[in-house]
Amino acid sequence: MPETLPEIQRRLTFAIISHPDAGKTTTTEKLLLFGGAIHIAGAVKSNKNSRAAVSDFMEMEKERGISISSSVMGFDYGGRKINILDTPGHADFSEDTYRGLSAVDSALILIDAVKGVEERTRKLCEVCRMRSTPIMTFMNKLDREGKDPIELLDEVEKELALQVRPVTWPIGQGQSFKGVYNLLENQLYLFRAGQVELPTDIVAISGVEDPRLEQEVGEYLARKLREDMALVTSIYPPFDLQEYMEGLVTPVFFGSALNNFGVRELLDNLVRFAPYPQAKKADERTVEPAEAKFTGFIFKIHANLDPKHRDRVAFLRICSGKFERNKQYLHVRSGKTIRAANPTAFMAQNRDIIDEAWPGDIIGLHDTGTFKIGDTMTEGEELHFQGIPSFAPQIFRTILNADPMKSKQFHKGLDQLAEEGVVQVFTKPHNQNVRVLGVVGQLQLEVLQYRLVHEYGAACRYEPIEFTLCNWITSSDARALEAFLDRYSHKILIDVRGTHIFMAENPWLLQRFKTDNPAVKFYPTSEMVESRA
């Protein structure tokens, strides 16, 4: 297919991660607006008087002033395609943002500069290590009093075990900070804190020994920076496209996405360096974007994006070919054939109609309760792509319907939630109507009830149980394993795909078990039972 791989080239399809508060969901807002996706800048916060972000569509998003659920937005930038996947930062919504880093093909991880590294960046950036995702990092809020630059360099390669490559370098820090400097294009952007338009006061100097770094910096900060640049480049090595394309090092970029400082400079160089898209791996074979047959999976489930027309959107990345509207594929889960009628492209909330899309794109498909997370779309092969698992949960809850006049919806509701990946929802092998929630953090349960409430009319109350862990059980002996599920009943549970968990009280007792049961095999992510069974 001569059109595919132009079109692949073009295509540039990456994730926002940080930690809570690093701001990412404003970095994304300034990436549009210096895109021109978008017009106004207005930041994120949690009086309901404010302007709420783009890429925070839900009610409850908008209150908190926090990213909830993942949000993709498109535009079109220096020639490319480009695809924004905004993750949620909290660290009770990970297998979200777990989830999303299977479909990009690069990551921007974003640290507060006042703050440094923090733990969600380390786990978030751990997940990109063990893909080697390419990474850029964006040093944030340095119109505040903060670290050291040479300190947070330092705190970058030690806690994420990244080498770094400074690209930009920011003149001063806190009230005097003036812009940064381009190591690789020796100009020097220089910007006015509050600034809502577009700034356009760039400077091309010759290196810093240039004189007119004084006239526009002062003296103070030129000598400043002449230092900082001397030990820099003593230090760290040019930028290699290589090593970054390998995962191997990540530029760095300094700025205050608040101000819009350095936003500009990282939007050009993640067109300029970031990876077009990307093979990707399935149990049966690696599936190259240029190969001439669409293939895709649906990374995530949202019902209720659009709360007017109570509808239901699976994600799904294209991997490899072209994917047409109205044309059939294969859903190789059910082994029937769907027609998308409308598909869509993103930007945020909003969503448009298209007749075609390529590798690296991310399209939403109407869903009636058809596809479920991780399911594959073909033109007839059997694919199953690798890399969508669920987690063991760390807080466990029976849930019960407050509201018996309800439970039409309450069902509903919390089938659709559970598909979505809000929560895991496990029954008990001997009584179905049982529901047994498992989360990651409180906050999830708090969403749960939120959008029961708000979405589908329904009711909830939770019940605490004594269990604390989960993992999931195979083995490769029927009959061990049957003995142990008959044993163990009243710690045993089953998942959406009909996967045994067993649960236990503590993480002591969960050892003592996998010593005591040797052909039983425990895992901590369902991933790793698919992958063994």
Given for the second form:
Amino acid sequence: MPETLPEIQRRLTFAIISHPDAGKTTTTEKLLLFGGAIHIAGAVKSNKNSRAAVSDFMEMEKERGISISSSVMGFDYGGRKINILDTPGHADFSEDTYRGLSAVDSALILIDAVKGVEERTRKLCEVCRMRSTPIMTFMNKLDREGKDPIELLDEVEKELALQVRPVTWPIGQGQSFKGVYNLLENQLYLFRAGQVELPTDIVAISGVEDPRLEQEVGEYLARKLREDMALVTSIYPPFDLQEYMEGLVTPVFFGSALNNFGVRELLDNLVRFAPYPQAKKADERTVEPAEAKFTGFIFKIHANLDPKHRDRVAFLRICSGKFERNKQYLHVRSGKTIRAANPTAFMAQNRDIIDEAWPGDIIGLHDTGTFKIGDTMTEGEELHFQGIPSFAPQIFRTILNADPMKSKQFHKGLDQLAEEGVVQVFTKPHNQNVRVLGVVGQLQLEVLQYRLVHEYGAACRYEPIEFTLCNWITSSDARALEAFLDRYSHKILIDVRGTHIFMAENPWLLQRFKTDNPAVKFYPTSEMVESRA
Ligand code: G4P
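The form predicted together with guanosine-5',3'-tetraphosphate is what I want next, because the block you gave corresponds to the form predicted on its own; please supply it.
Below, the chain from earlier opens the complete complex, with every other chain and molecule after it.
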């Protein structure tokens, strides 16, 4: 254990959450640039694809498959080993993002100061809140005329249900943007538009009353800052690290990633405050990172989209102990032992084979079909980690094999692609042969069809079903649950874990079923079922 602790305390594994176009690619790149992990801008590929055709999407995924390292970017900075988890930019692929959040210890929310809080941010933030994940917030694009900062903070409090604690405060905005005032340090960080060289000009002042403020930002903005500060300090209590760690408050920073402004401060504060690897809940017990024995779980599987190579990369998050190359580990679901001969680390621009890895690290394991999302690996203990949720799909289709001669290929393809998380597959209680697919976005259906054809030589077609909403259901009253399942069997599906799902036509009906059946508990994600099990 003694050798584990310092390694754990060095780790910082986080994901960036944002709505497409808020500046995630730009910010990630600037974090890597300031972190010294890359030396030129343009090295990070955007994975956004706002409304492309499925073939474009596959092309893009192929490119990403080759430079898979962009899914996790690791680098050393400020004495810590930082792992940034990239999350897919396409709105239709948000399930992958949700799952990625199970592998991080904190999150950074990026908000476009012109647009304010947007839909995807809201959804992803909900997942963080459900797990009490600590969140930092970066208000981006301050170089543009945007919303009033107080209005932005109000939006975060209302729409994300997070209390805010401004750590920096903008001086002017858009054309008149002069920089930020750091409330914790009493320092001015001055903005020079378009400045691409480092570092930012920093001026230490003794507080907002310091007459140097006028010299630096002019009379009007100095007065405005004093007024703002009087208001801000009366509304918001000072930043409290413990409250942040518990996911109750979010420290807020302002800047402009495109102009390199505020990103270094953000990185410095991440290094200073963001949590190191935290304990993880398993069905059996809570696993502490400092435990001597290795444990970890698979949260993502990335196919090599070259049809000639069916191999995949499984992403493993290490939860405790030390992972060693070539050591035998138990793959809990199958009961078999597995030896990883070529585990890879994801550094900023390359994938290197590693000999060991520590809690908080994410490594890639070569997979020929062994792994499923959610699988646990240990040194022998039967553990099942929680928190790899399946989210309530919003689109349902019955899937049918369109080519009877290719039945084997169809089933194999569907099973493997479901394991990869491309779609969720459900069965009906009394007819195991009918497969119902659930997805959060239409694009997932198109990708499944495309990949069945191109990788498995199988064809499928979809038939609509009338439901649009589903909830996972359980009950502590077995008889009540049985009666409910019997009565509404035409509205029930079963997920891969054997948990029942109730489907409804609309929110109003769902609510009515909830009210009429108080003994049955309804949950919008499978994770909520687990955490109450
Ligand atoms: P995403 O990954 O979250 O989708 O966003 P991305 O970084 O690609 O940024 C989206 C757009 O916003 C890009 O412009 C980018 O240049 C711009 N942007 C990012 N940060 C800032 C900022 O601080 N200020 C301003 N004014 N713009 C910012 P684009 O025109 O869509 O792309 P590009 O042609 O510039 O690459």
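Computed from a prediction, not measured in an experiment: that's the story for all the values here. So that the term is clear: the rigid core is the largest set of C-alpha atoms that superpose within 1.5 Å between two forms. Residue numbers count along the first chain shown, from 1.
- Relative to the superposed rigid core, Y450 undergoes a CA displacement of at least 2 Å between these two forms.
- Comparing the forms between these two forms, the C-alpha position of A459 differs by 2 angstroms or more, with the core used for superposition.
- Comparing the forms between these two forms on their rigid core, the Cα displacement of T398 reaches 2 Å or more.
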